[in-house]
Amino acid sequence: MDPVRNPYQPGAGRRPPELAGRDAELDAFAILLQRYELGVGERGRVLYGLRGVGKTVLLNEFQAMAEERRWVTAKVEAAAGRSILPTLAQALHRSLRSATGRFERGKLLGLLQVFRAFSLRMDPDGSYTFGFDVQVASGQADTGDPAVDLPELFAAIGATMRDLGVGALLLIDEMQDVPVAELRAINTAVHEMGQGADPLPLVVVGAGLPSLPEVLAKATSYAERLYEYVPVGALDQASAHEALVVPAEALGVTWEPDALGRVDQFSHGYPYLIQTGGKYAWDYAATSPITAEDADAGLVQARREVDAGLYRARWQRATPLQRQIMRAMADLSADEPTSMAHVAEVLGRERNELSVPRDQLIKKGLVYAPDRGLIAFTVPGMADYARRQPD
């Protein structure tokens, strides 16, 4: 079949042609937006799950939903070992510039003055030009201490949005990588905004690895009450089939049930792998319907792609000892969490010898700690790849 018309779109953060299995999350967020507009308020959301389950896609959908309602939105991605504040200032700058074209500038003036004070602290050398020709607010969001500045900035944003009859949405991807002091400041700001009888309409939505709820709780003890925690996992079989069948049917192409089953075995319901399997099955099919033989041929190439792109880069970032740990994890429990004590036993080492390489694997984003003493892969299918590597 024509590869140009291939509807499947594997890739990091790319929206699939059919966003199957996520209606509950989208409906709940639509309600959240409407409640804030009524002045009722809601907790923000924290999406957590393995890589490749579609968390970033959901963040993008949330942003689009908010913008359709004329909300001011800003989306940032945290990076390990780096402050998120300069990136946040740049994202807010873009969103506020857009807002000045939609709302009366005079109603934004006070917020722009506070934002300029904040941005000057974030970019004292002027390497990023924020370009708002307004006076700097004195004594607001200008201390350089995120624990003070972020609550004041968020309060200014929320109060202005309330006066405009809309809201503001801040989306933070890879939230587990936000430095602890800044994460604590974000939580403090969210906490303060929700304490009044009239909650300020600024919503924070974060996304990250399964360890994110624990990371937030360590930053502030009340974090478990600040957000609604939403696990994002693999799709059930019906939703996985919908993700494959609906885009194909729109182009007059059908799937044989056995072909869908082959992609099920390859993807285990993970959206990124579903899109990859669908893409190559389509390319290897000569005509409709897509058969099991087409899927088998396509999935050989799909496996090569995910090995080369998704798994190999992660494997190569690990040291020889870290690879031994991952290989032991794979042999012990595949993609399920396993005990570090068992890993140490398999490797014939004392557990404390593995503490440093374990922590380094976590910092590299290759594994996470779902509970005390346990460890698991962050990427579905990594165990299979590790088992196939030479000793």
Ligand SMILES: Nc1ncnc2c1ncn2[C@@H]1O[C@H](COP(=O)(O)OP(=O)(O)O)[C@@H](O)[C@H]1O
Second form
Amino acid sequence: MDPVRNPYQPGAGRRPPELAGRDAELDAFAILLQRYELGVGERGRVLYGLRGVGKTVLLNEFQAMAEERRWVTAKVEAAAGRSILPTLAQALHRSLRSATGRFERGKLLGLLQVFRAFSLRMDPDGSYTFGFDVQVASGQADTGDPAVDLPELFAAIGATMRDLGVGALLLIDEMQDVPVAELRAINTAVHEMGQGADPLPLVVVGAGLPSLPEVLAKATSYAERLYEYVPVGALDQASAHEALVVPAEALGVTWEPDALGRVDQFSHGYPYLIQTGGKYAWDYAATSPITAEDADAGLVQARREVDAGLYRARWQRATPLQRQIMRAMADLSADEPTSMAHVAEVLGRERNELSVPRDQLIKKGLVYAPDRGLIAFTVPGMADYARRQPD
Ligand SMILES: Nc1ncnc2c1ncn2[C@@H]1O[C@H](COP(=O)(O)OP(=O)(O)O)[C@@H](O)[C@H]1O
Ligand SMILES: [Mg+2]
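Since we've got the form predicted on its own here, give me the form predicted in complex with the ligand too.
Let's see the whole complex now, leading with the same chain.
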């Protein structure tokens, strides 16, 4: 079929042509926004799940929903070993600048002054102007210590937003990579805002790997109560089919049931794999409907792309011993969690010999510990890839 009109969108954060199976999450978030506007408030959200399930796409959708309601929003993506504060200052700056276009300047001025104090500390080389004179606030958010400055900045944002009848939404992607001191400061700030009789309308929504709830709990003991934890997983079969069928039908193309079944076997319902499978089956098919043969041929290509784009780089980042661990995990229980004790047994090693490489695999984001003594892959299908690698 015409590749130019191919509707599928494999790739990190790419908006899918049909956002399937996420109505519950979207509806709940629409309610959250409206509750804050009424001054009721509720806990922020933490989305967690494997790579390629659609967490970033959901964050982007949440951001668009909030912006439609004239909220001030800022989205940052954390990266291991790096502070998020300069990025936060940049994202907030963009959003506050645009807010000056739609709200009365006088009502924003106090907040802009606090923001300038914050940004001068967090990103001294940055340029944070607003097109009109904004003094730098003194005595607020200007210590350079995030544990002090973030709660003060958040409080100033929340108070101003309440005054304006909107809210602020802070989105943090790859939140497991935020340095722990900054996580603690964020949690403190969120905690303090929710303390009063009417909570300030600044909502934090984070997204990250399955390890994220535990990372947050380690940062602050009360993190469990601060956020609502939302697991994001594979789509059920009906939603997976919708993701493929709806965009095709809009272009006058249908899928044969057997062809959908082939993509199911390839994707196991993982959105990234659905998009990749859909894309190559479409390109291979000469005419509508897309048949099982088209899907089979397309999926050979899809497999190649996923190997190159998702698995290979991760595999290459691992040392030989780390690869042996992953290979043993794959042989023992495929994509399901494996006990480290079994891995050690299979490799003929003592468990404590494996604790360093195991920790490094976790740091590299290749595996995570779903529970004490267990490990599992963070990327769906990694087990199959590991099994196909030469020894
Ligand atoms: N609900 C969905 N339905 C169909 N495709 C989706 C859905 N959510 C995400 N995708 C697709 O899955 C891929 C991965 O999405 P992304 O948000 O980057 O995942 P994550 O952030 O969890 O790694 C993208 O190609 C995106 O278009
Ligand atoms: Mg993502």
